[in-house]
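Below, in structure tokens: the form predicted on its own, a single chain.
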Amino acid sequence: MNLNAATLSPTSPKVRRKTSTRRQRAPSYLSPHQTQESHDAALYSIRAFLRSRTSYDAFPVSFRLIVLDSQLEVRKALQCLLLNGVVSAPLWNSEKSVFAGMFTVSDIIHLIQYYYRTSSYDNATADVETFRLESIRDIEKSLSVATPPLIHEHPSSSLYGAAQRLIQTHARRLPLLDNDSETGHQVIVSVLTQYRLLKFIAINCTRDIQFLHLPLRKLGIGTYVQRDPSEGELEPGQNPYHPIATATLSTTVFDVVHMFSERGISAVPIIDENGVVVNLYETVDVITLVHLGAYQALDLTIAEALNQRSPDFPGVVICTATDSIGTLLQLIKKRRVHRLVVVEGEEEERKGGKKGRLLGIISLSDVLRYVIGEVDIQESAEPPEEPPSGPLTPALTSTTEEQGTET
């Protein structure tokens, strides 16, 4: 609830007050000159904290857990996700009484691409009415898409170990399973997401976070445009924002869907002719079209598709390369953030750049990988005719509270 700054209070009788005296200001625990050493010490402190806590500790006070039977039809599964405001859910094999993986937005993206390659609108519409969740893995094989690993952890496992598992398997969420003491069968307790884990850190490591003052780009957090715009003319077919996938308002939805599937990403920055970020198109936007059965709508341009976006879309969260990871974690504590688009700011503008132009993209995987440390893997980050349908929100000034349901 938002409260006004002015509040009503009962009138008190006038009393003689004691003469006030100025108290000495309490010393701050922040170092007046933060250093690399103080930054590293805070990072090690956060890791030690995670080793001392279990996945169970990160559970929200109240949450809903949606579990889908693997024999459920895709159409009904989508309805369930949308009605409950979530984008993924654990799968359960009712015949064997075992955990069967996760149903996510990526599965729907792969399904769309499969039908666009091998079938027609009519066949896709008819098949999705009867297509079952357990058959999605066959679709992934036909597209030569890597099958997601069937991973899970126990709720009493350490948070640090759970975070390492997320990084090692390139997963965005980790199902937490226990065993029923009477039947011995598996029980799905909850799902630990990257967002939930990072928010837990942001809430409980406030002091350490204030020492994480170094800039995001200096720390190597995120994926950044490799080409300097001042280098001159581009060669034919060369992407000026490589290795980041981008689109314009005139790009078709299906072209972006192809980027989602081929590159394993969940959002694509929408830029204008000058490279200035005007919006972001996400996998969740595609799900709404599929749920409505509007397969033909995938031939729409991004500009047309954005008109069908929900009016409560929170907007694109932007930052600059000079913002700190501490600021980013403080933002995660205040609102639901899944990625940040890095744009050129005043510093780049002074060097001849253009304010608001795409510079990079930061995913939660990037942030978590840095906070946890090296785990012997290599992974790449996810990377105007019309005004954007959602506002661009500067990360440093965001105060929006978290919205939606955690899954």
The other form holds:
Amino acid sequence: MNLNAATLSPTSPKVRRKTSTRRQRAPSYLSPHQTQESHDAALYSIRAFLRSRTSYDAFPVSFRLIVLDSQLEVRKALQCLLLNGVVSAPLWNSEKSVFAGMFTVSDIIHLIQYYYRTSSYDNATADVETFRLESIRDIEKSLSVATPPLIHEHPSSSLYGAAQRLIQTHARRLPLLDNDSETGHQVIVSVLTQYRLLKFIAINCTRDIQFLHLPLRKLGIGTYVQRDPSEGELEPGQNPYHPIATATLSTTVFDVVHMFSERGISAVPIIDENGVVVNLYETVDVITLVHLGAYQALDLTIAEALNQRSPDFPGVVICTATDSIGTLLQLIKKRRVHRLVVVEGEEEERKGGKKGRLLGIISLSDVLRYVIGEVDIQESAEPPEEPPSGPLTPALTSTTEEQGTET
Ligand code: AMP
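For comparison with the form predicted on its own, kindly provide the form predicted in complex with ligand AMP.
All chains and molecules follow, beginning with the one already shown.
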């Protein structure tokens, strides 16, 4: 087993460590008077900022966009995604000259499910050779899973509106479309992802973020284990980590793929017999597997599958329930984080808990939902006072960005 992949990225910038290091190095960054009011005011200020910006503003300085023809065979589409290091792409119906939705990891997961249920390995492999992207929607129907909404926005629409759209539709990305003034045809301009939006906030609202000091769990950001381990004996068949979908190193990949498809989630924490998190299996991992060894690969155990993970795997980011949303946004600014696993830390250990034991999971959708809405903040709150010192708000856009690396 590849130890690197199994270790929770010890050198990665973990949220917990960052808070204390930053405090020691730059105490002037933090206001001594952080209150619920200053937190709410910062949130309000971020929302006001997003209302004043468009999706165009959030474009990286440079990016590339890969668009796939909906007539393309799935096999070739997969190859194209892998070769370009992306995990999703907009589809174009060249017959009608219209945007035809997105091809994403979820489609591949559904395809796998479909073949596992309805076909032999040999048939499955042969079918995928000829299967075309445009038929993927039929698979969703036959599996009775929800068809992803065909949403899109104009790039000059408000960024706040775009974020709301992402939340309302549970989409992880929003295609941005314009119209060609001569032909009247749609033009795919870019795709706004949850990560890009949050990174844009993290880059441009540094002052506000410093005031977002309240802890993630207290704010209800993420999904958390409901049962308190001190509650005593488990009932037979009871999942101690409910409602979190978990697996162990000996679970098969196919069982985890089933969880992805059935629960509509994109990652499953891998835990040991004590509930300590040893890794995370993500939908993107399935793409690599399918590419490497067709469908038999799904019979592998998670331990075997993790061995095939790229050595470039950046590691699993963990945090504790008391880490703040501000610290998390600072982390998003620095590195491409798509989710965090929440584990018990020293505080829980002092109360009889176990360090590293699974507590919850936080996805970018959870973070975005909190930042954008569904939270009762005092609209009258004034924007926070300027901290005594701190970095200047940088330029609106940032670096070069790869399309669709977000799962
Ligand atoms: P995601 O698919 O990662 O965007 O997550 C969608 C929602 O499901 C979020 O509210 C997550 O907190 C939650 N979630 C993510 N992974 C899991 C999991 N393994 N078990 C239960 N809920 C999850």
